[in-house]
Amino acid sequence: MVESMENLSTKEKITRIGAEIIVKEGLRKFTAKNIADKLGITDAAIFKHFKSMDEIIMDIIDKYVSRCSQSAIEAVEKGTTVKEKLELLLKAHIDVLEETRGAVPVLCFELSRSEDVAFKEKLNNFVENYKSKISQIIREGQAEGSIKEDLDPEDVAMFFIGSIQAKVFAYVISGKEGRIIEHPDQFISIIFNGIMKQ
């Protein structure tokens, strides 16, 4: 579940507000002054916690990547069926998405054209590793007969990632407030409808 801002350290608040600015206002408005103004602190206070604005972006990406990767491992360990594993994985991913306000999917798009190798490498490694974990669960479902055999596991994994990405873009374009994925169970059900055998 998404943690309340009051319970966060200043460093975590900077990261959370930074993520929100990236999604709601764009990378051009992702400045120390903008973050500081929203938190009621000075620009200098931000640099007590982070060396640069790029370090804040890396922190946002690192948290997202590590939480999503950990949720995939936990889903495999805790889930008793393939469907349950995929549900656990997607629910955890949606929680991380909400916590980071959709910043990482936006950064994936923005930084895909960047010359910054570190950003691109980190995001590419995440997508490849996450895709591999989802594909593994899909193959398991195909072997047990719960997932359609004619589907390519890597295509299904990218469909999962792409569906979440699409929800973020729809959220950004609409300018709406609140949750990015308002009805997670309904969203997961729609995804499952396309891959699970009836």
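Positions refer to the first chain, counted from 1. So that the term is clear: the rigid core is the largest set of C-alpha atoms that superpose within 1.5 Å between two forms. None of these values were measured; they are calculated from a predicted model. What changes on going to the form predicted together with another copy of the chain:
Splitting the chain into two rigid parts between the two forms separates D54 from G79.
This chain moves as two rigid pieces, and the smaller piece turns through 19° between the two forms.
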Given for the second form:
There are 2 protein chains.
Amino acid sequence: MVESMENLSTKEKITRIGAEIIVKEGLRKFTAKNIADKLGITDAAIFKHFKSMDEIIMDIIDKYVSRCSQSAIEAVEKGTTVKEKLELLLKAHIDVLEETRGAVPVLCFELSRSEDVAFKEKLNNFVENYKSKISQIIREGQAEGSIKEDLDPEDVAMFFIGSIQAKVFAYVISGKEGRIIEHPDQFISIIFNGIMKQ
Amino acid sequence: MVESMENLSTKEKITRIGAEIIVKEGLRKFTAKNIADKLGITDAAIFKHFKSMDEIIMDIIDKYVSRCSQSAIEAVEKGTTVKEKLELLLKAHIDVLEETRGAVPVLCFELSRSEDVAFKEKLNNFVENYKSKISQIIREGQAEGSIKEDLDPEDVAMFFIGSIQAKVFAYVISGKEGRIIEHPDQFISIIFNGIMKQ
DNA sequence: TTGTAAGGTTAGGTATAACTAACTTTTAGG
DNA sequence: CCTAAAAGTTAGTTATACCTAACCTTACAA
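Could you switch over to the form predicted together with another copy of the chain, since the one displayed so far is the form predicted alone?
Now the complete complex, all chains and molecules, led by this one.
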């Protein structure tokens, strides 16, 4: 199911197979038995590694969020122009997205309406934090005149996040293997053309 | 929960409340008991109107798909320029989207990986059909020189669908009430700027 | 060698969802 | 007003998910 997993701990295998299931089969198939079957153990053994199924999901999200936030900080530091900052940020995000097989955007969508406060808070914090980082760069771009002034920075930020979400959606429904965003440069270019001046 | 439902049949109420639950609470809360509770009846009564829970979902999808496809045909007939055709098509899609509270894009996402062949087929047919309609207009635009030639029409079509998906995503995670796409004209304009020449 | 901890196992408890059967109530048409 | 169908009820059955308890097995450190 997931390539080169032999040398991983069972705990790590559980999170990876779990993420793969969420993307390929949906949350409703994210069950202890399904994971256990793919691992060749019993469902009860899962609970030797995690207290609950929710803890597995938390683990998957935490890894993504921390890596994504870290890359965003680095992009803002390294980029010299507004365009470059946004490019670096998007590219880093795409890298993390590919590595985690798109599991977190799927979870974002499917768990955002969960009554579970812990999930909601974690995901909302991530989206808000990420949104504020992007809209700050957008405002900078509007001040220097490279980005259209009539656009609402928050809307543009959501357009960025939404566009990545849309790519994951397209990937998920295509059922294809391989990369989620096949042509990152073309993707970034379409997004930019929508918001940059002339 | 849903405004002005008093004069509707129980069957219609079930599909409307069902759609509302899918969007606001997620598929995992789409249960006979949840719907029944909100309607003030028992779960067993649901099965007087529908053979199964899946049949309710089918009903929701069917209505959306047929109305969306119909509007697409009308948009192509009525629009004189390529830009106008795309505008009419998007506006009609947005109208249907608002009326159905965004349930179908959510279902598209959550059911696309279902092992259920009937769902998969219905949703894939819709996406493929819609995609081919849009990419045909895009090709027309590229021929007349109004749309960038270097863009792949199918990619652009998926960008359209994905952007609507993204708006539903933003709506869903915001937890807000009201319209899914608050500024349709600004939304359509961002999309167009990304693909039109200069 | 022996005891302990990690990581398995089987069996089962509890909750909940889908759906059904048998019954009652409501409603609308003749 | 009567009756039959529609639409509700209660009280299940069945299946499945999460999780626990009690029990094995093996590795390895004292």
